[in-house]
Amino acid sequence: MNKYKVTVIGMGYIGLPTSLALAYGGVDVLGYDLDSKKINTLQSGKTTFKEKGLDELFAGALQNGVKFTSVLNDIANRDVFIISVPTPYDRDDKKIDPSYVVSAFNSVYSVCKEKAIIIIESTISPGTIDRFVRPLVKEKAIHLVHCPERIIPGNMIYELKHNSRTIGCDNEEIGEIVKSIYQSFCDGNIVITSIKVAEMTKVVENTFRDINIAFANELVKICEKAGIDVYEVIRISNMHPRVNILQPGPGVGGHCISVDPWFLVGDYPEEAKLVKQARLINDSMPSYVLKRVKEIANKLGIKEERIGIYGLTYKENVDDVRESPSLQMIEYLESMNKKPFVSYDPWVETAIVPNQTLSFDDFLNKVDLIIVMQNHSHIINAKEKISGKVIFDTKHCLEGLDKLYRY
């Protein structure tokens, strides 16, 4: 058993999973949320989202006495904390919005004691914690530590056991010791260094898989002007021992790859060019699929209002809809003062947009052309009910359909 007494603020994507990571793992641990709803779900025995093994963690987390609250003073006394916000960014400047962050940490700071450990895994901008975070850090001394999150949904739970982490701090006692926390449940290599330099390296891996993914999405439209397969190509392509192009999509969603590189692009406007030239082109592909289908709607004769979105979520068999580019496409159709098109995605369990429905035949009853945007095992797995339907995959997971088109 771990000597520490750890609290888990903010009971989303990642806290949830690592609040139950560390407690199936020995730690004495207790989850805070403001939002008393969650924490009654979670008080009540249920997870509050689907992810793949996160019920059988839940399980062993309760037997090993994880508990939760949405009461401020119940986590006073404890001695780390490890704040797991959102840090969404500005939509007009691209800088990081640490408000989520900054409000986080006051209130732990208002209730923990003297020589508390605070970690920040929230994804935040090189220097957010010396901007934003420590000059809060007043009469009473605390630690601060910055060790980002790296797990994806839909592999939540193997992520955080087997993935590398990084610990930032001001120095190798404290490293050590939050080293030691996280190796309850983490069995990759833990590296410390420096808060900035882990703030840096969180975001310059999404940002590097952003680019590559650019990369692929630009081959798309020069192909499609030459008339090649791009498919082919990055295939062929990929055989070349250097060369790891990533497949090409609708765009990119999520709170990490669609969201990371604009810190970089809002703190350095002059040196990140390439950063948001890939942004640019990964935020384009929804209207470019939009574009994409309206010809083969056209071509065929088929009316808008028989136009349908196979998914919503960001991500293949997940319910995260976060920066999702279906609803950058409803947006956009929106902004033309276009009527959404009828979506459905069986992750989705209520209605988020209009014009959605919630049961698959009734949106094959409603469509003709069926514009699949995520490759769930769902729709892998409907070839047969989807087989009269005019087909435009844009995650190349379909194959010996009739009328099929992709990029």
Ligand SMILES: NC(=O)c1ccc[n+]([C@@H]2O[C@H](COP(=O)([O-])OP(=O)(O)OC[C@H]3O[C@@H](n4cnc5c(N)ncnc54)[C@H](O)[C@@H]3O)[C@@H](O)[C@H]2O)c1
Contents of the next structure:
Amino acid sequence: MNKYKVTVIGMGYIGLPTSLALAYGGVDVLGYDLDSKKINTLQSGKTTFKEKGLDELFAGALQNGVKFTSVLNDIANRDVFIISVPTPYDRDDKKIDPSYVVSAFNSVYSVCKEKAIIIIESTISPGTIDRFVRPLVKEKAIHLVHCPERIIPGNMIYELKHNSRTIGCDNEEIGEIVKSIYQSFCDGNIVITSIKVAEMTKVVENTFRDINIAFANELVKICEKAGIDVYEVIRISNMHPRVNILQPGPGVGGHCISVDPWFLVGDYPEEAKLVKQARLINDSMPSYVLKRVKEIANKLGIKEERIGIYGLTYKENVDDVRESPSLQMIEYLESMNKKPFVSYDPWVETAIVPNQTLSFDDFLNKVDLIIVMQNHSHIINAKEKISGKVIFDTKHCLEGLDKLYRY
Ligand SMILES: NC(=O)c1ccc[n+]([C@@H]2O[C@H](COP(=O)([O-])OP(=O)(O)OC[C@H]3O[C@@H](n4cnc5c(N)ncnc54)[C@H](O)[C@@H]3O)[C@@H](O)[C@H]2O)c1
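Same protein, the form predicted together with this ligand this time rather than the form predicted on its own?
Every component of the complex follows; first up is the chain already shown.
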């Protein structure tokens, strides 16, 4: 059993599974969140979002004594803190909005012991710790560490265990302590480096993904103009031993890929030109999909009120809707004073957008043309039910339907 008492700050998509994995691995863990409703749910033995394997991990962690609190004083005597709170970007200047990290750090710092280890696990722009966090450290000495997370929703529990990870710290000794804590659940390679390199690495990883997705999405537009099948072009190009083009889609979303590259654009506007273009290309996809769908609807004489959006999440088989291309499309329609299309997502069980239906049958009754924005297993298994509809499949996930359109 690891001797350090760990508190995880922020019981969200990252903080909760991390707490559970630590507890499951034998670490004394206390989960802390400002949101007392969330804490009450966790204290009552229920998880707060859907994720493959999360309930089982929760059961194991409960057996190992994981606890949750929204009372700040409860966390005072802990040795190590892992801060996992949101890190949005400012929509105007594109720089990181560090306010959540700063506020969480201030809370921890106000109660923690001398020499506590405070790990920022939130994704932050390069230099954030030096610019915004280190100046908050006054007479009480603490150790600052950055340990970004790489897990993907839908496969979080597997990836927590198997991904390699990075620890950014000021000295090797602290790095080794933090490494021993993460090793309680992580079998991957754990690299120790400086804080600045760890900050940059995480943002660079997500930027790499964004740029590669943007290339596939730009090819969609080029191939449309050229009158050729983009999927055939990608399939054949990928036979080249050193080419690996990703699949295009309706855009990107989530709290990572559609956010983190902006940090580089905000801080390095003169240098991050490719990064900015990639962001703009991916953000243009929802309105591009709309253009293609309208062309089909016009050709077939389908009225706008009979067009439906299938899939509100940003990824398949998860319930996370943050920054999703469907939400971007709905916002875009609203910005043009248009009524949002009727929408449905089997993973989103409460209405979050206007004109959303919570029943698939109801959705099918209301639409003649379905824009498939997400390849949930549900739609792939519902082929018979949708076979009479016109489908625009942005995910290339459906086959063998009569009225099937794609890029
Ligand atoms: N979601 C992902 O797939 C993913 C993957 C890798 C990295 N990240 C990064 O992890 C960080 C957290 O993301 P998330 O998706 O878990 O966010 P989230 O919104 O799901 O969770 C954040 C939690 O922090 C709590 N919180 C906010 N301020 C607080 C404070 N001062 N004290 C205590 N609790 C506070 C909120 O109530 C919320 O429960 C972000 O920086 C994100 O970029 C996310």
